[in-house]
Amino acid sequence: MQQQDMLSRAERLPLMLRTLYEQYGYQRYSMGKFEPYDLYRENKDFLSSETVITFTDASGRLMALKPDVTMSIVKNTRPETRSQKLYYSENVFRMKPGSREYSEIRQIGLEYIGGRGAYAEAEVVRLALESLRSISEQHVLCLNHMGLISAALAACGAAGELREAALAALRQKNVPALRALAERGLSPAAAERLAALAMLSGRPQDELPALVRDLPEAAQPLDELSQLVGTLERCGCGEQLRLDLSTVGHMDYYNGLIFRGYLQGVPRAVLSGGRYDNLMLRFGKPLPALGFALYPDELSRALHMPRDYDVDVLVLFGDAAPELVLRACDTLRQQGFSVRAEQEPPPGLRARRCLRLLVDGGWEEIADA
């Protein structure tokens, strides 16, 4: 029955998160499936996948199946907006990680448009933690600040192609690639500093990095992170926070706090978010904004655990009358079992128990069907 409970939890998750977000005053956002392709062509760097599914509509316009929700929300935010809290549970179209196949997937998340200052960040990070806890108690949320990365890259003299190469290597925790930047123009000391940053990970109160404390540009980002972590710890929800300077977003869009959520046993992040004031500016809307999204493909791995059995009870009814089969199976289902009735054992079916139905309505247990 545990496997059935896990499946039920997976089906209930969108409703659980909807209830959570509405308790904080977030309102449901719904979107259409199509958008002019130019929106994504001009902002491909923001998308997790550079490939977008396109088609030509009846009027000859090149359209796209939406690969992301945040960009749709930003585009449709009214210029006069001052504060807007939205959550969504939408299907988007993108390429699966590690695959060359497109899929329609569920994206669940929230956006706090106009979310300025310490409270907004504490609220969004707390909701990210609560979202992860809805899935599993075994979770961590890794924090970083784009200001720390900017300060470190500037101090190392990384600009242009070197900066992009350093960012890519930081995201992957690729220490050899960072050290190899010394052969492309960085000083050996600067390359070693970036390599050390990539490996820095731990409790924020222990690991606010000495590696960037000597950089004047890092003072404000460090203060913002310290304030955020302190607030969450005083509210009793800081135990699962970690500092990880390899948590890096695109610097043309993200300008402050950034975070990733992980579950035990799932190799990739299941949640991603941060502050994206720069994306708002790119759309001509000078508003602060932050939010996060849950990745359904990764969530399915965490929620749908491998099952030892396909069904609790297999009933083999042979030549028994249909009404006897229905009554016998109803009796078992009323006891809470999942039941499959077959005339003969289906090849490969795994049943916890196998019963043979007798012509008088009784049954006998079969050790091996």
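Everything quoted here is computed from the prediction, not taken from an experiment. Numbering follows the first chain given and starts at 1. Here the rigid core means the biggest group of C-alpha atoms that line up within 1.5 Å when the two forms are laid on top of each other. Compared with the form predicted together with the partner chain:
After superposing the rigid core, the C-alpha of Pro216 moves by 2 Å or more between these two forms. Comparing the forms between these two forms, the C-alpha position of Arg352 differs by 2 angstroms or more, with the core used for superposition.
Annotation: Cα of Gln335 displaced by at least 2 Å between these two forms, core superposition.
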Given for the second form:
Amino acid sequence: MQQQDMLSRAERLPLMLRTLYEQYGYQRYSMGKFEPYDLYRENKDFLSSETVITFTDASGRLMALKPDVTMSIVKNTRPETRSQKLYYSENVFRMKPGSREYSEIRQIGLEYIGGRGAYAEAEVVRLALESLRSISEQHVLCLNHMGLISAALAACGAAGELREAALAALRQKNVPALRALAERGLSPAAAERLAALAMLSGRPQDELPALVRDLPEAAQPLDELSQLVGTLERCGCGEQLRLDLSTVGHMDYYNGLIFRGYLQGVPRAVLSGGRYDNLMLRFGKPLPALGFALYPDELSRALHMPRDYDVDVLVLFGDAAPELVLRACDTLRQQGFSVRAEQEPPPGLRARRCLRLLVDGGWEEIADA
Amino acid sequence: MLNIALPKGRLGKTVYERFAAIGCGCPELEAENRRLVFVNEAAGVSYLQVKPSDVAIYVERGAADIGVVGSDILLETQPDIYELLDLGLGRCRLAVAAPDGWCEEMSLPLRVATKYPHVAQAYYAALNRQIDIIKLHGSIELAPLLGLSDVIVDIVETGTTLRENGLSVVAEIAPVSARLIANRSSYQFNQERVAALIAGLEGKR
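Counterpart to the form predicted alone, namely the form predicted together with the partner chain:
Now the complete complex, all chains and molecules, led by this one.
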């Protein structure tokens, strides 16, 4: 058994991603499991789940198990920093939405602090594509732009509560709900227009020209998207991109480009990210920034490859002397086999071969263990 | 192969007929038997017959690519899926009902018996009304008759059951109808087929 085979695909993934991010000059960022709760309380509106798991430390200070890595990276960015490229592989702790259950979620991701303009977006999106590709060729990356969504909602006259409802429906491609907004004060034409936008999903190369024509209010975000898609296309990595207006993230958190990655056969998004200049501003750091995170837990089932055997060789040693057993098994191990020594065959164990060690040091092959 | 989750029962049957009419039929399913999975290799579809309240779970977790489910269940469970089309079938409404001539006692929390605790909670939270939820699984109409609850939150189709039990609707919460839903990830890989299906179903409305 080769060392390579011993690591499951799920275990190899973080190593592969680390190598990828290091190749692009990103540096590892590590953090503790808990931090003072104040950080999260003051910025609660940026967290996706409302409930942070808290406890008090010995001096009575309220602490929190970290629910998010990006926030801590932003907090630790010095204001004089011009550019910082970091990656992380951390566990975060959250309360599952809709239940009172705690969950521990693994996140692998990267942040490009100070990432300004077209190059930064091209690099980060390309790394997102490469990350997905290192897991499976059957992947897509859905792009969207929060500026595009804001402009579309404004153009349709959706404000206040109506805007919230439209946004939620857009996220679900909920055409019936968008049409029903006509009964809540949106003009029927605007509701129909939003319904068409919700269903918009396809290769950005095909979809962008029509959007540019129909939504002059969103000229700037559309121009940014067109530039990005063009760049990636010319670098030969535009094939798996999709423009999908249901890719809507946290409105307070993301402000520009936003994207989400899917793999065929995995029911939920495995990657999500975007530009979050607003979060930076909140922490008093007027720097642009973007990044993404992968959720390997969503993948573990897809990556899991059942093994046919638990062990290469099962050695049944019966009454043979211990040193004889050790030495005999060593010989097999040196040949590269994994060897399990047992006096009696353990029930349920699947071995490729089964050998009985005789008292004189000889072997007897057992066909059916 | 497109996996389609259908709700067992009358609604599922009507929905299946719609699918069959646009070339997604499955002869095996039409024969009466107790199987739960039906495959039509030639048409590239397979049908799962599941409990109506489980359809969204199958779709959200990717065991089915698309499914048909009542919007009452979507409101209650808030699954993370795409809700693509109103099929206009199984129309009814989610409503609050109380014994005829009932008068609300505002000095006490309202006792609400329901199969839809989240819907009820959200409805009364928006009214700032304190309530006491009594989660039941069936025969909801019985609760106010026995003094177990003040009102019920349930789906109302014709209102016959309510009338026969001396209850009447006091407030409407939302209209209900069958929706076509899709898994968020699988949609990205089956977009053309799903779009064709929607176009077909819309044409047959």
